[in-house]
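Just the one chain here, laid out as structure tokens, in the form predicted on its own.
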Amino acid sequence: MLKGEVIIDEALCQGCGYCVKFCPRGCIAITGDKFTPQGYLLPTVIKPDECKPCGVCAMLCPAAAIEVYKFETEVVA
């Protein structure tokens, strides 16, 4: 099973919200409780188990603040 990990670089994030708006699975949200060093609201991965590492968030980030890592997990029957 393909899983993903989304890493958001707080120093680069500009708080535009594109990652939130275009994540097809709704895995990222701006919760309003964390800020970047520049004072922007920081998106947070709220559903890490539902991420199917499509990379849309990273592709659309104008600040290149997102990296998506893909890895295989074993399915236990």
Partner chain sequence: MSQGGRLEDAMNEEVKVVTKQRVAGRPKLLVPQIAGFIYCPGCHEPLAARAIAEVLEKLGMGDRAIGVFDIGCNSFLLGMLDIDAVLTPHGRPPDMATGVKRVYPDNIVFTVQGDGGLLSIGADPLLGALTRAEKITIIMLNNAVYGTTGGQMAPTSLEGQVTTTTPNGRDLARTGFPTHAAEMIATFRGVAYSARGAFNTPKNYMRTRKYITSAFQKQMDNVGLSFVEIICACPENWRLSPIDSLKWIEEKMIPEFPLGEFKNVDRIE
Given for the second form:
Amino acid sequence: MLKGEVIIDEALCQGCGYCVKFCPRGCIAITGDKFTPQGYLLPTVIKPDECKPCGVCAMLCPAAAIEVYKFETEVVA
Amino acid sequence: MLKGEVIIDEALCQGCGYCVKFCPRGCIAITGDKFTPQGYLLPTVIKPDECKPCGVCAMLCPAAAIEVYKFETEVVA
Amino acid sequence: MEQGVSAKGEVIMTGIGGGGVLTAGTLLAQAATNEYKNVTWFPSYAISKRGGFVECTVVFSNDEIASPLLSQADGVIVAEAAQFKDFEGRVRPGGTMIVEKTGLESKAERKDIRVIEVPAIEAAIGIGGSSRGANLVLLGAFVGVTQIIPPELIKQQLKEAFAGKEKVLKGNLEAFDQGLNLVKKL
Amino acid sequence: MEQGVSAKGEVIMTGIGGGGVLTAGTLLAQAATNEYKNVTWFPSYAISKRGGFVECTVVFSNDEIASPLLSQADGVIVAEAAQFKDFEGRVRPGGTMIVEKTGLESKAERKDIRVIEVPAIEAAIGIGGSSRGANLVLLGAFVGVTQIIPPELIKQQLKEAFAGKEKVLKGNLEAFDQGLNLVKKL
Amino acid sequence: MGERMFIEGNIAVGWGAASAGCQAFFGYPITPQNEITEWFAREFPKMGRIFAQSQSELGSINLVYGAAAAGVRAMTSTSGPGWSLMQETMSDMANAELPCVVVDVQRGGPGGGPIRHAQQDYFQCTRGGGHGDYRNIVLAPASSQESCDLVQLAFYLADKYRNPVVVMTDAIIGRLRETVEVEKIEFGPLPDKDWAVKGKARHKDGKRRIVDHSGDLLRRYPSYRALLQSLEQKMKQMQESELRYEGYKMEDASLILVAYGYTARVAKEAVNMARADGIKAGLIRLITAWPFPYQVIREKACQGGKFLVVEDSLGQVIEDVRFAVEGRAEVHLVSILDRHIPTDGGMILPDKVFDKIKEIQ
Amino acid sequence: MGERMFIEGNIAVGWGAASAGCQAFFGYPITPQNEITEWFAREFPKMGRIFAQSQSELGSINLVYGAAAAGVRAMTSTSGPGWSLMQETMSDMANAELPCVVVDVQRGGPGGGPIRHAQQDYFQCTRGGGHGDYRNIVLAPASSQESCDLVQLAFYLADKYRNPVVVMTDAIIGRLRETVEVEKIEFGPLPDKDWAVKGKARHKDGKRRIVDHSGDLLRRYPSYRALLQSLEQKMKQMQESELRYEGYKMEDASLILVAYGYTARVAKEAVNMARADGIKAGLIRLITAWPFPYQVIREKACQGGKFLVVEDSLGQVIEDVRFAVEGRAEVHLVSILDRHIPTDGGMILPDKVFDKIKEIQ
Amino acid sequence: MSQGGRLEDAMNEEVKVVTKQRVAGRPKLLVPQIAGFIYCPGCHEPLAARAIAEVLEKLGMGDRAIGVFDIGCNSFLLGMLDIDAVLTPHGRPPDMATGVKRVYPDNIVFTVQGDGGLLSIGADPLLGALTRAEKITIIMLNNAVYGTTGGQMAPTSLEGQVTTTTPNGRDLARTGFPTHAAEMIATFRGVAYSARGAFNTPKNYMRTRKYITSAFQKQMDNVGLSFVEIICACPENWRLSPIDSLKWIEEKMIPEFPLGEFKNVDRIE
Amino acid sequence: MSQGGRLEDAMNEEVKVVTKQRVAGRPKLLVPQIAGFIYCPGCHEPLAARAIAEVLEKLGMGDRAIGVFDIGCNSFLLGMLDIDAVLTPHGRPPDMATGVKRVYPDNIVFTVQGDGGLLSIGADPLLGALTRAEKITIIMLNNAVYGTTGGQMAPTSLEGQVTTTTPNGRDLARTGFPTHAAEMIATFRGVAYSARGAFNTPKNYMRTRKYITSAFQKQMDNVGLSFVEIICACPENWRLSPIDSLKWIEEKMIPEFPLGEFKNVDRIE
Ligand SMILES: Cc1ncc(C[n+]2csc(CCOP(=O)(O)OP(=O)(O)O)c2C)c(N)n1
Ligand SMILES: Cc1ncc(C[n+]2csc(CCOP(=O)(O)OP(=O)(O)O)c2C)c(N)n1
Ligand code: SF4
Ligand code: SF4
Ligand code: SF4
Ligand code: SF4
Ligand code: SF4
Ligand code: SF4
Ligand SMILES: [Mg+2]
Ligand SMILES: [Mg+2]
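Taking the form predicted on its own as the starting point, write out the structure of the form predicted together with its partner chain.
Following is the full complex, with the preceding chain placed first.
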């Protein structure tokens, strides 16, 4: 199954919210309780399973704080 | 009878020949034997009677060396 | 006009950019213009416009103020604990230093000055939910300790600055009072 | 290389702008480069670019030429009679002045210089029908009188300058020779 | 009569100009003078006066040239890089004998430099700046009050001499907020600007006026030499009549500090510290950077004083001081390399100056 | 080896640049330097080198900035008004440490002035010219030969110090035709321009290069102070190593003329006249206008000499001479007001200088 | 410290990763913002750095590109792009780019400039380059203000826009009309390509990246000058949140400054 | 000394002059060329002075006009027009005109500039005035060279034209394309009027005069910036006789630079 992994670098993120706005699948949100080291509100990947890793969030992140991976897994156990 | 009088100021004329070229009635010519004080060839009104004083020669004289008058005369004697 | 409590006041205030420190300094300076013939307020930014250190120096006096820039001042307010060591040397002997307690890791070495740690961020969060009012807590503590200027003048200034913005004003007044209170016990 | 006739040459040439004077001066200077280690040629225009006075100064020497601008020169050529008075003072004592005769109205006052009036315009018109060659007539007269440089060198220079333009060359050579001739009788 | 305000130097410049009857301001953004341009953008339209944001500093000074030629008081302000761009026209205005006021809020250089304070444009301001022989009077405020007052003086002197006047301030004076008495200052009467272009209909004699920066066309002067002579005359008169400086504790001073602008404030503090320590220090604070008080300094040097120049540059004022003392006195320097923090965040602070005083006294 | 030519100074500049391996020339028309631009327009394309007519003098110097940043020898030439327009970028290049050569063929000023000769840009050339603390070496040819040779030297020094070098000539030297030996001069090896931008592919280490005139971005220096210190160091080294002047009949001279460019030639003639008259005159001819021979002059002043400055301006060099003598000697001036014709057609001629010598000796 | 941890979660679930591939993220030519030179949150200018980096990587021209950067917020791009770079005095990039390009005609030489820097103080070098038809690429970031200096009116400021020099909103009668750079530049004969993009939506980002690609391609084909204008949010000086800035772009900027190509020729006649 | 003497002849014939009236000649606002500043024979630039003088007289605005003149051959017009005048540093007239106009909004303020002065070094003030939509009139004399400085290439020089900086003829690949000022300026929104005339025939002279009239009228009506380009013979630097220069205008200049109005609006939207 093709899945996406989105990694946000907290040291770089400036909390603009663009990733939240542009994720076509609503995977990311600013939940209001997490801050970056600079004190900005930090977005969280709230629906990791929904991510069909399109890369849009990374593309429009001004801070280039987002890396997106796609991977396939199979259950081992 | 309406006639024209064309007066060329020799101190100003630079001998460009525009008046000669543009007189629609061929009234002016550079005859080659007269010079301005600056040493340029001086145009002469060769056909004074032909002048229907249109003012074109004056209009295109870069030196503003030409004055044109119209006058009517009657023979006295 | 009654003469102010102090014949001359000198304060250096330092913190991280964004306006809080400069605003607090301005309040103090503006307040002082009512009491003193001469007042100077000087802001100094670090290289970058965002997120760098800022400091401001306030001087007031009825005599001519020679330099508005001071190597040392009677009072120093440090809003960013990390800067404590850098500014310890900038207090005149006998002077007072107000330091934000949150994040403070080192201890004062000088014995000839008074250093007061104030949990201003904590206090501010307690009031408004955010650290925003911390600078006013520090200012309140400073005025409370030094009595450099009547606290009412600062409050008056706050009232003018936030006229019409009742909620903000209330929070700010509370923060300032909190600062005054925190040092009352001293 | 045989040493030129004169160990040092100095000539000021003046007239009305348009190139004639400057060209004649250049010919002299160019010619001199064959005989002298150092040659300078300096043109000086009046304010306006058209129709104003121009002068040029030519110096040649086997020693260093200190100043290419001269207050006075051994030789002065005046192509415009009206300038005669202005330049009379610029001849060194014992020097030579060649003056265009046409239009000359004043007489030399100095007794310590030689002044030679040359009807160059007349001569030039006689040759080419126009006054254009007058400067060369004057130059010829000057070289003829002063023997400042072998005339052949100037002719050589003319030949190089007008190679291929036989008619112009012929007229110019004739004008130069005419100048040489005009002063032979002296 | 005046109004008491608590304002920074950059704002005081605006109030000074308004008080002086300045009718037109043209400016282009550059840190650290933006507050000036923004003040005029805000206040001048309200007063019915002219503000336009220029396309560049070339534009600023050339728009000023136009308004000045039209006979009104006009000004611009800028900082180092923009000041450099204005030099061609500054030279032209000196030739055309057009009055105007230009404020240079000095920042660090050379080049882009840091946008914070410095005092490195001294040579450029005091030697004319552009090509050709000319000089501008250079006023150097050291407080908000002076920023207001000297701008007024600048307009007066510009009209008096029909020459640009430079107000050379710095990012510290520009941002320093102080109590200022804003009041119109009277300097005395000036002749009508009968030379200004306004359209012939506005001239009593109905004759044309020409503003010319070449001195060639229509021969404002009978010759170039005559023009130069007149400019020289003007420069001499400015030197004789317009020298301004503040002597502080100079009577018995044997160690004389020389400074202008923000470092003069710092130097004054250091003088106070020295006096408290029993050292006979004094200060010559330049109010005009040009004309320069050569004679005053020379006399002090003849009396055996030592000198200490305090300037936030690698050393420019010091050359004038050395020129003045003619080798008769030691001249020392506290320079930009003596700032309290070794980044561009640093300033020259009183302690550093006092240390130097103790070292050399 | 060289070719002997009979050419004017402006043309000699071209041959000098070509000999020095200059690869790019950018220029804008202005009298009296047009012959230079036109020479490059004619000759450089034939040599496969770069010529472009710029849109303005701002363009000229900024195109030079680009080509210099790319690592080739690049230059421009202009006269007074255009020189003023270049000052912002000159200051930037000093900060960015970019080598280049700029020729200023001085004409009359201030402003539009007359398009003929003068020597009025001395201050502007020798004090850096633009905003901020910096200096350029200023070479002042006095002959066609030197116009050729000093342009070559200028390129060498520019590369050696990574700093602009100014060749300050004048309309007389520019138009004076003289016999010139055009020959490539070797000045010794220079380091590779490893700092130049060429695209990363051209760098051995594959790493990016940045040319920066602010000193801020990417921190070429650890701090602004470090940058200034390095600039100061560079200025000191230039002053120590690059002073050049010609002493003429100086051994026993008690009356010393000081001049550069065309007036130095005139002054030399006057020295000869004086010597013929038994007057012990000598000449210090500035080859570098900056650095200036302060020490040399000071020593002569100490020995009791008198000084006479000959310059075609209202008096700029004279300030440096007075600075040097420190009040120890009389300093006199033959100035632009002493031209032989009281219009702009006049020049300073040897007689006038000789008269002054006789008057003051 | 990084967050996200989708993969770690997976590990906990005792799954085996069969393949893992990077889909998106920081381009190689893009280095992080430098401390002390950090864009405001939501600023679009760093996206221009990303777009340029992506295009250069795709064209394989990263090590043959030379960027010429103006003074301005846009100059921080210099720090972010790992290519040879020149910083110029304010407004001058087309000149420096010309100087560099004439020396290295085979390299891609492009400028990055603000709307203030290009259209106001930059008129001299801009018209110079247009007149001479220099084979360079000019990239202009249009944020409708002077960003760096604190938000003064720019030639591109909109009617009624409040800036620090138009405190009551831009009054066209007094200050003139917003300059349409892409259209104006397209009228010059020496221009091969002119387009306007934006970063306010993913689609526009990709379109803009295509414009940059075309512009660089024209330069590599030696056709003429190429130009790309990019509308960029400046939340700081617009006094809007980043998200509201996007709305402002949509509702105000794009209606005034339509997106698209205004010139695209393969040969200049 | 004057020649012509038609009237004197008539006198000899013993005729009586019934009426005598001046038909054409020097306009009142035109003063003779100043000694030392005399145009070359056949130069068209002084005709621009005449045309402006005639228009101002017709509009009755001679004593409310202020001319702002650039450095260049065109600056001699300053001497010839009997109106208030400002001479500016090279390329700067639109700035000075703006400064003057803002002070005296009811006067006619116009510039006279060369093609070099306006289109090359003048780009900064030109774009500034266009952007701000200043209510001034710019008159540009296009003689396809830098006249004053001895005939260097101008932005308007024609393909193949020999100038002192294009000794082998202008090479478009290296130097770009001739700038079409009237067309380019017409594209700016703040422009109310733009036209190109010439003086090579009586008809064109009259047409050009009409253009100038319209341009001044736009200014008086406060519509926007108005612009007139005039093709002018420069026999000196074209190395042609005056008459041959006319032919060159007809055969080379006008085909490249067509005459006519390029913009004429009564209100700017
Ligand atoms: C000659 C000069 N003038 C002014 C400045 C100040 N300055 C720095 S950046 C800038 C312009 C910023 O606006 P823009 O070009 O639109 O870029 P942005 O910051 O908006 O990206 C200005 C005016 C300068 N550095 N140099
Ligand atoms: C800053 C500056 N650069 C250059 C010049 C030299 N200059 C004088 S007039 C002129 C231009 C002449 O060309 P143009 O504007 O076309 O006018 P024209 O003479 O052809 O009428 C130039 C370059 C100058 N005076 N000032
Ligand atoms: S787009 Fe980037 S900077 Fe903005 S909130 Fe998301 S991760 Fe942070
Ligand atoms: S990669 Fe696409 S789907 Fe996944 S979080 Fe980012 S924008 Fe949403
Ligand atoms: S007025 Fe007309 S007809 Fe008479 S001479 Fe002149 S052009 Fe010819
Ligand atoms: S047009 Fe004028 S200048 Fe030309 S020849 Fe005729 S009268 Fe003379
Ligand atoms: S001021 Fe505007 S353009 Fe500059 S970094 Fe901030 S948001 Fe971006
Ligand atoms: S050079 Fe050309 S433009 Fe200048 S006056 Fe002569 S003909 Fe006219
Ligand atoms: Mg912008
Ligand atoms: Mg022209």
